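In structure tokens, one chain follows: the form predicted alone.
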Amino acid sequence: MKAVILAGGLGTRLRPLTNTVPKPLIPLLDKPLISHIVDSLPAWVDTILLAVNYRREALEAYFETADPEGRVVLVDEPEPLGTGGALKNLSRHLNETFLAFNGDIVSSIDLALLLRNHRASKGIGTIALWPVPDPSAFGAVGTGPGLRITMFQEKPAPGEACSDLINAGVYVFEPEILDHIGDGFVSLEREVFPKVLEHGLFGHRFEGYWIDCGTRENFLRAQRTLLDLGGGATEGRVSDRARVTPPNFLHGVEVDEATVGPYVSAQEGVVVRRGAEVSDSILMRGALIGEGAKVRGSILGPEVIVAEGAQILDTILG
């Protein structure tokens, strides 16, 4: 079976960070965001597609090393396409059932139950979904019995959702839903999904965690959420002196006395020193943290140097 992610988006929620590290590629805690995906994904899948546009080569030089079977496909989109015209550009490779995720997207759904669900329904589609307090900033998902999708409401007034699910950006299609996408970009959310309902498109509610990684706030979410399900570890120099609040993902790294967590990631070769706090913050390799220096709620980069003194709070440095 073959499993598509469509990663071809620019990224541009987490900027300046994406000028130059493509959004697949920012750590969640021991390897890039792809990863968490690709990870998931059972045996049975055999291919994996990516959808790729901004600094494909980036990601083509990644899975050289991370992807030894050869599982993973990189297509080039020669612009971009949207979801659904992504899909349409791998026209040529999907003739069966297929799995299609959202690139930026880290849940606990059961892909195989999923794909039970999916073929007990014998529709064109089947739409993962998420149950949010208030869909007004997503878009509203109205179900039937069967969990049958009715109708879709995008980003309706608070207190006049139809439901209280999103689309959870985890999908099952069967390739008759490629005909029904035309050229160019296009959307499968507002275009596609809209005008395919009578054909079966059914919902797959579930249960655990859901996170949309595509803004600072929502990957640094996954990142607690992740490290609050175990993913916590330390190594490197520490100092004796240094307080280090758990859970962390510190990997590496080189640390004065200074106070770290809890909710930090950390990759090697960073540094920091003496009298600095660092919270909730993604730190990339090579980062240097300056004496009494202060960063909270923020994503770090590669090399990134904070100076003596300067207060990092809240935001993204590429």
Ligand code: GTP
The other form holds:
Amino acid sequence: MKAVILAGGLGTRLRPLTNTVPKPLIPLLDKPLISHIVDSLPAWVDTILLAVNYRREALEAYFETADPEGRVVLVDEPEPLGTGGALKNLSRHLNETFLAFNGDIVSSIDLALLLRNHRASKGIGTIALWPVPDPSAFGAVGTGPGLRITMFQEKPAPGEACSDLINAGVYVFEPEILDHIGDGFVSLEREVFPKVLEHGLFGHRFEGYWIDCGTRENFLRAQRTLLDLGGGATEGRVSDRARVTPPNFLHGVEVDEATVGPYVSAQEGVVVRRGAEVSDSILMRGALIGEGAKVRGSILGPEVIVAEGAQILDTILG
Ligand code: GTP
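We have the form predicted alone; now please give the form predicted in complex with guanosine-5'-triphosphate.
Complete assembly follows, chain above in first position.
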């Protein structure tokens, strides 16, 4: 079976970091975000079609070494075509039931169960649905008997949502869905789904965890979730006098007499100088945190230098 991962978005909400590092390659603990999806795909997925556009070369370079089994095929779009247009652009590869994912989702969904439910429903598609306390910031998905989807509500006013379920960005589709996608820029969520309701679009509710990593807050939330699930590790030169509060993922770092954690990930070459305090943050390759500086709730791109005594709070730096 084939799986499509949509990975061509601009990632504007993570700028300025995404001006240089595409969202799929931002590290989430031990590997880039996109690899969390790729590695979660079961062996019965033999081909992974990565729909790319923005910063394609960086993704190509990454998968040259990160895909030893040769399952990942990058397919370029001549221009960004939106989530629907990106699928349409892959039509020639998709002639049987396939999986599709937004490329910035981290979740515990059971894909075999999703597929089994889809096959039982005999619909044109199945959308994984995630329950939230307040869907007003998202879009609510209304369902009827057998979780058949009856309506989509975009950003309903508080208290007016038709359900507590939102689209989790994980799908199973029959290839016929492609016949309902027009040419050019098309949104799957806004234009295609409402149009195919009569062909049987079903929901699949799941539990566990689900995080859309599109914003700084959510990216850091994903990191906290995975660290709480045991994804921590420490490797590098950490001073005996450093105060380190787990969980963290520290790889190839140098930490002086500083305060680190909880919920910090730091990649190869990161240096944290004396008196600095870092918590709830991502420090990419080669970042330097100067003496007495404070970093909290932030994502720092490769080689970022935080000056002595500076405070970087709830910020993204490219
Ligand atoms: P923002 O600009 O911050 O909204 O991020 P984004 O561009 O990634 O958009 P969004 O988070 O809505 O996208 C959801 C998923 O679809 C992400 O994995 C994107 O990479 C992907 N995506 C969005 N637009 C396109 C597109 O035009 N082409 C392709 N191939 N993928 C897209």
